[in-house]
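The data below hold one chain only, encoded as structure tokens and taken in the form predicted on its own.
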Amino acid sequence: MTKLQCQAPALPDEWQAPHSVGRALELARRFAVDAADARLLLQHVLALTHAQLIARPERLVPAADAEHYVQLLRRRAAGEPLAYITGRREFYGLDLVVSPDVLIPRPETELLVEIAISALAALPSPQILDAGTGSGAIAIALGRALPGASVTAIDRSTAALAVARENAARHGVAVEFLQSDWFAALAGRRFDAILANPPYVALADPHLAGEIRFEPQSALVSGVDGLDALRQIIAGAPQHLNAGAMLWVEHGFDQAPAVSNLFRAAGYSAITTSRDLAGLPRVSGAKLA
């Protein structure tokens, strides 16, 4: 629980009287919070869908809910990500639990999932490894889309693994979760595919001062050039890939050339780079010769 969560701020004067949903959304503008975020937060507080919220704008907001809503608006105005405030994030059609112990799943990472599904769909029972699983988003999405697959997910954080296990249980997807610092706990094991969305932000990247400052830095930052984790994964994966198996990694939009060079230096072949919906080079893959 954050310091902001522990505080119990008094309601501003204009919130003292009972207000309707419509009026609450009008007052929310004073917190300089995006209108869509304000609506989503009110839906969260009142446990209503979007349709239910807009169907009855005259619905009164109870005092306790109003106080909770104001508290959440203040957290959002301070820059805390919406996903951490609500404890939820959608990824590849999955409603996932998230907490400050895990990186918030992002839409661009869905490309990594789509590439793997397309490549592995013809295999009856592929063995798949998700390295650095975090919330479990990639592993669970793959397990649901490829029911014949055997999916293993690793992370060095026990707190992150707890979140991932909760998500897998909620969606009824069987995933083997292991605590491991990259491949340390996988001696002798090999896979038909390894996927990783590792830390790839450079230590001095100015974006670290923005909203992502709330996310676990260990899941974001990877050395001076942002490539430390990618170097480890690309160098270590061959010991855990079957012949002809693929390694796919997500990386920064400007890191594709460096990642391709790492693949070549490690003896991989068939190196490819795919672009995300914004047209940015986002996922690179290579085959173990």
The other form holds:
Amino acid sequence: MTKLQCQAPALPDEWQAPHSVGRALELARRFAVDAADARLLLQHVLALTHAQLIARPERLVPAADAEHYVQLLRRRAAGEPLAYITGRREFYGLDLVVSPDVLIPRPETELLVEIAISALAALPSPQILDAGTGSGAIAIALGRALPGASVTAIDRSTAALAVARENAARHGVAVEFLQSDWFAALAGRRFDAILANPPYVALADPHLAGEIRFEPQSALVSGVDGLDALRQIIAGAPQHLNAGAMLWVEHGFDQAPAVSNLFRAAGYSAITTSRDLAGLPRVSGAKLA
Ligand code: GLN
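Same protein, the form predicted in complex with glutamine this time rather than the form predicted on its own?
Then the entire complex follows, led off by the chain already shown.
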């Protein structure tokens, strides 16, 4: 093959000429991509902040960057989550690295973090466990907000743990990371609080066909009713909680009654459920007497 044949034009014709940032954003409208996402992708390609991007709309986009930008617009138009394309997601004020090995942290999970922080702030040095840490979002947010706390984070996936370790290091938060299938590697260890955002989507949930198909199934799906992991965590946690300690779990919008029943059946007390910003019951907690 000649060199020319290898260099098939990767860009649509209208992208051939060098373009300004402003023109590139206009052309991006031809893709089925939300305008805010198109802007964030251009910032990502050019390594510019929003302020830098809009300060000079006449700035020229080099050809290689234009080509890269078109590739990313195509990926986004095909449904790939923005966070996987940029490799970043903000959670609780933290800029986190994410990859397809981890669930993309959701705003709902900030509720879980807030509830635990306000309940634990009065303790001088709480021992906290984040079960199924994924990107490390919960563990790192808690470690940063509660400097006296000792935070342990477990995950079954070694690939997820690598992402979580990187995030903890980037934010300078000390977290003990352990590879563990729920509590399997924690024999004899007890905590003052356990938090989990486990997989809780039902196997046949139609929602799984959407954008979340790019995310790890192991972080989303948990049996026929979505409650397998919650059953295991709620039943297993008492062996790892100190007297008077709390377990908080995130769950599906329609799972609060089932989760409360699981708590009751396992002997917990003071069961409460909190609603997320959409007004949906999203986090339940209970105390071990
Ligand atoms: N809230 C997520 C979703 O429905 C599910 C997260 C989870 O299973 N922990 O997209």
